[in-house]
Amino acid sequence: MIVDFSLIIDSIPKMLTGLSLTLQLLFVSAFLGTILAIILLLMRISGRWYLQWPAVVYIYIFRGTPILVQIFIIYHGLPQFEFIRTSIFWPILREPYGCAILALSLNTGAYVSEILRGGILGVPRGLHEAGSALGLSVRQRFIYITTPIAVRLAIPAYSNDIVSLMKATALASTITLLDMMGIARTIVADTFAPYEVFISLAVIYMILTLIIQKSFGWFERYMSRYLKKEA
C-alpha cells in the first residue's frame, strides 16, 4: 500500500478547523464534570446513607455502561419523552452541542469523584490527629489540611482522566457535531483514503496529549514544591 503523505499533510489544517469545538467540548466537560466530581464525592463522605447510596448508584451507572452509549440514550432517547420536550432543559437537549456537553459532563464526573475520593483515602491519617490536636475543628482539617494533599494525590490520574476526556470528545461527531473526528470523517467520505486522514488526526491527537500532560506535570511538581523543598 502506497501511503499519500500530501494528503496527510493537506488534512491537518482542515480538521484542525474543528479543534476550536474539540476544546470547548474538552473544557465545558472537564468543568462542569469537576463540579458534579465534588458534589458527588462530599455525598460519599458525607456518612449520612441517603446521600451516599445515591451517589454510588450514579457512579456505578455511568462508570459501568460505555460513553458512546450514554450519548445515544441522551440524544435519541431523551427527546422521546414529552416531560423532557415540555422542560427548561428543552433548549439545551435539542441540539447535539448541549447532548454532547451533557453526556461528557456526566460521564467524568463519574470517574473523578473516584479520582478525588481515593485521593482523600490517600491523606495519612496522622496528620488529621495532628489537625485535631492543634484545635482545628472538622472543617477546618478538610480545607486546609486534607483538600491540599488530597488533590496533589490526585493530579496524576486526574491528567490522565483528562486525556480520557479529550479523546472521547471525538464521539460528539456520531450525533452530527463536526469536531476534528467529524471533519476527519467528511474528508474519508471525499478521499476514500481514511488510512491517511486518521493518521493526521492521531497526530493532531497525540500533540493535544503531549500538551495536557506537560501542563500537569508543571502543577503537579508546583503542587509538590514543599516536598522537594525539604528532600
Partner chain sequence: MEELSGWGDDFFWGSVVVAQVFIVSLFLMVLFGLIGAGAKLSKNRIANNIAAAYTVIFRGVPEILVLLLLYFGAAIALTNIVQIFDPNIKFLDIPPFWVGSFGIALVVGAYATETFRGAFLGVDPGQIEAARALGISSFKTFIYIQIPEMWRLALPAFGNHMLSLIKDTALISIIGLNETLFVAEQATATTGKPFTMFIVVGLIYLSFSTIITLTVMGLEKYANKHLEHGR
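So that the term is clear: the rigid core is the largest set of C-alpha atoms that superpose within 1.5 Å between two forms. Numbering follows the first chain given and starts at 1. What you see is a predicted model, and the numbers here were worked out from it, not measured in a lab. First, how it differs from the form predicted in complex with its partner chain.
Once both forms are overlaid on the rigid core, the distance between the two CA positions of residue 220 between the two forms is under 2 angstroms. Relative to the superposed core, residue 210 undergoes a C-alpha shift smaller than 2 Å between the two forms.
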Given for the second form:
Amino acid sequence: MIVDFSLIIDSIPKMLTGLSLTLQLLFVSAFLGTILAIILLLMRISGRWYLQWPAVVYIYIFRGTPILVQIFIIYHGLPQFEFIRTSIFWPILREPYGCAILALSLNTGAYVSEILRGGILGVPRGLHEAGSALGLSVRQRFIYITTPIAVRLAIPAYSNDIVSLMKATALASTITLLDMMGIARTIVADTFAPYEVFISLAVIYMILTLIIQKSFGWFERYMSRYLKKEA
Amino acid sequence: MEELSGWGDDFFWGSVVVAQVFIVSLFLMVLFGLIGAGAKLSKNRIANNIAAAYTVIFRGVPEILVLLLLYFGAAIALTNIVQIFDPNIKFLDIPPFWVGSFGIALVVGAYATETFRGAFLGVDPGQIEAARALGISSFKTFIYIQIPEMWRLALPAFGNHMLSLIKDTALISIIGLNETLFVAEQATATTGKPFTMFIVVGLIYLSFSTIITLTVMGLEKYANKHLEHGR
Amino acid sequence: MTINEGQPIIVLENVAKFFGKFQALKNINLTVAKGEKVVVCGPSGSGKSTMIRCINRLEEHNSGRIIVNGNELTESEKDIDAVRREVGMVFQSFNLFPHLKVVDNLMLAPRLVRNTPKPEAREIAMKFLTRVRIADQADKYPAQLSGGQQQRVAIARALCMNPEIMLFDEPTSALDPEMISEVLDVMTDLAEEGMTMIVVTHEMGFARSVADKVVFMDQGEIVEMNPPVEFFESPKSERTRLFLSQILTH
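What about the form predicted in complex with its partner chain, after the form predicted on its own?
The next block holds the full complex; its first chain is the one shown before.
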C-alpha cells in the first residue's frame, strides 16, 4: 500500500480549520454542562425529595442512553412539534450548532454531576465532625471544608470526562457540522483515502487529549499542594 | 402512538442486533482488556510499550473516528487483496456488524485494560504472601486467591464498561448497521415523526442500560457478600 | 527425615540481607532446636520481621545459609514449597482470604497442596477451629469476626498443614488490647504441646512465661540472646537495657 504524503500535508490544514469549531463545542458545552452539574448536585444533596428525584431521574436518563441518540432527538426530533418551531428557542434549535451544544451540555452535565458527588462522598467524615465541633454552620462547612477537598478528589475523573466530551464533539459531524471530524469525512468522501486522512486526524485528537490531561494534571498538583511532604 | 404501527417489528429486530453486537463486543472487550493488562504488568519492555500505546490511542481518539477508519480502511485493504485474485471486483463490502463490534470492543478494551490492571494490583499482597507461606504454588494462588479478589475489585468499573459498550452500539449505525437508530431514520423518512421514533430508540437503550445496571448490582451484592457484617 | 528432641531444626549461618543498599540483616547466627520457643524482640526496623520472613523465604537472603528441617533454602521453587509446608506462619495483619468463609480458609491449603479430599479437609479444619475455640464461627466470613477471632483463625489455618515449626510475625500488634490475651492463650497452648516456635513480639509477659530464649535485635544484628530470666534480670548490652526500659515503663 502506498501512503500519499502530499494528501496528508494537504488535508491537515483543512482539518485544522475545523479546530475552532471543535474547541467551541468543547469549551461551551463543558462550561454549560458544569453549571448544570452543580445545579443537579445541589438538588441531589438538598435532602428534599421533590428536588432529589428529578435530578436522579435526569441523570439516569442521560447516562443510560447514547449521546448520539440524544443529539438526534434534539436535532431531528424536536422540530416535529409546532410549539417548538414557534418558540423563542427556535433560532437556537434550528441550527445544528445550537443543537450540538445543547445535547453535549445536557449529556456532560449528568456525568459531571455524578463525578462531583463522588468527590463529596470522598471527603472524610471526621472532617465534617471536626468542622461542627468548631462551631461551623452547615453552609460554612460545605464551602470551606467539603468543597475544596471534593474538588481535588474529583479532578482526575473530571479530566477523563472532559476528554470524553472532546471525543463526543466529533459526533456533531453527524448533524452536518463541519468540525474537524466533519471536514475529514468530506475529504475522505472526495479522495477515498481513509488511512491518510483519518490517521492524521487521530493524531490531532490525541494531541488535544494530551493537552487536556496535562493541564488537569497540573491543576491537580496545584490543588494537592498541601499534601506534599516538606523536602 | 399510532404512527409506530408497522414499525414494531423493525424496532424489535433492531434491538436484537444491538444485543448481538453487545455480546460479541463484550467478549472481545474482556479479551482485549486482559491481554492489555497482562502486557502492562509483564516485565517485557516491548509488551509494556505496545500496551501503553494501545490505551493512549484508543482512549484519546473519538469512537466514531475509530469506526470509520476500521470500516473504510478494512474495505480498502480487503478490496486490494481480492483484486489480486479477481481484478473485476470494484469494491468489497465489509459487514458493519463485525467491524463495529470489533471497533467498539477495541475502544472500551483500552479502558478495561486499566481496570483489570488496577484490580490485579489492588489485591492485598498479604493475601498472596499468606498463600505462598502455606506452600500453595504461584499458579494456584493466582487462580484461587487473586482472581476471586480481582473480579470483586474490577466489577464496578466493569459495569461502566458494559454500559459504554451498549451505548456505543448506536455509533455503528453510522457505518450502516441495521440497528435501532437506523430503523428510526427509515421510519422517520416514511412517517415524518422523528421525535417519536428517536424517543423509542432512547427507551430501548434505557431498557438495556437498566438490565445491565441491575445485573451488575446483583453481581456486586454477590461478590461482596463476605464483607457484610452479619450476625 | 526424623529429628530428635534437642537437635537443631532451624539453622541460620552468617545470614545477610539487603534491600537495595540498605542492609536489613547483618551476620545473623541462630540455631533453634526442635520444640524450642524463641521470642524475638527489638525496635521497629531492627530486622526481626525480615529474619523470620527469610526462614520461609518470603524474603530471599543474599548470603549465608539457612537450613530448615534438613533442607537448605536455595533458588529451587520445589524445595521452597516443601519447606513452606513444614513451616506455618501467622502475620501481623492476619491475611485471611476475605472471599472465603472461615472453614474454607482453613481447607484451602490442605486441598490444593496435599490434595486432601473435601470431607477430610473439613474434618481437619473443624478440629483446629475447635482447638482455637472458634468452631462456632466456621461459616462466617473473616470480615464478620473480631480481630482476635481472625488471628485465631489464621493460627488454625497454619496448623491445618501440620507444620513442624510455627513463625509468628507480631501476631498481636494489630489487635485491640482486650483481644491480645485470647491470641496469646492459644499460642501458649501450642507451646505447651511442644511446637517449635519463633515469635516476633513485644509481649514481654509472654516471653517470660513461654520462651526458652529471648533474642534482642537492633539495626539488623542480634545484640543479645539469653534465657528469659537472664535476659530480663541482667541484660548485658546497653542497647538491650535501653529497649527494655522503654518497653516496660509505658
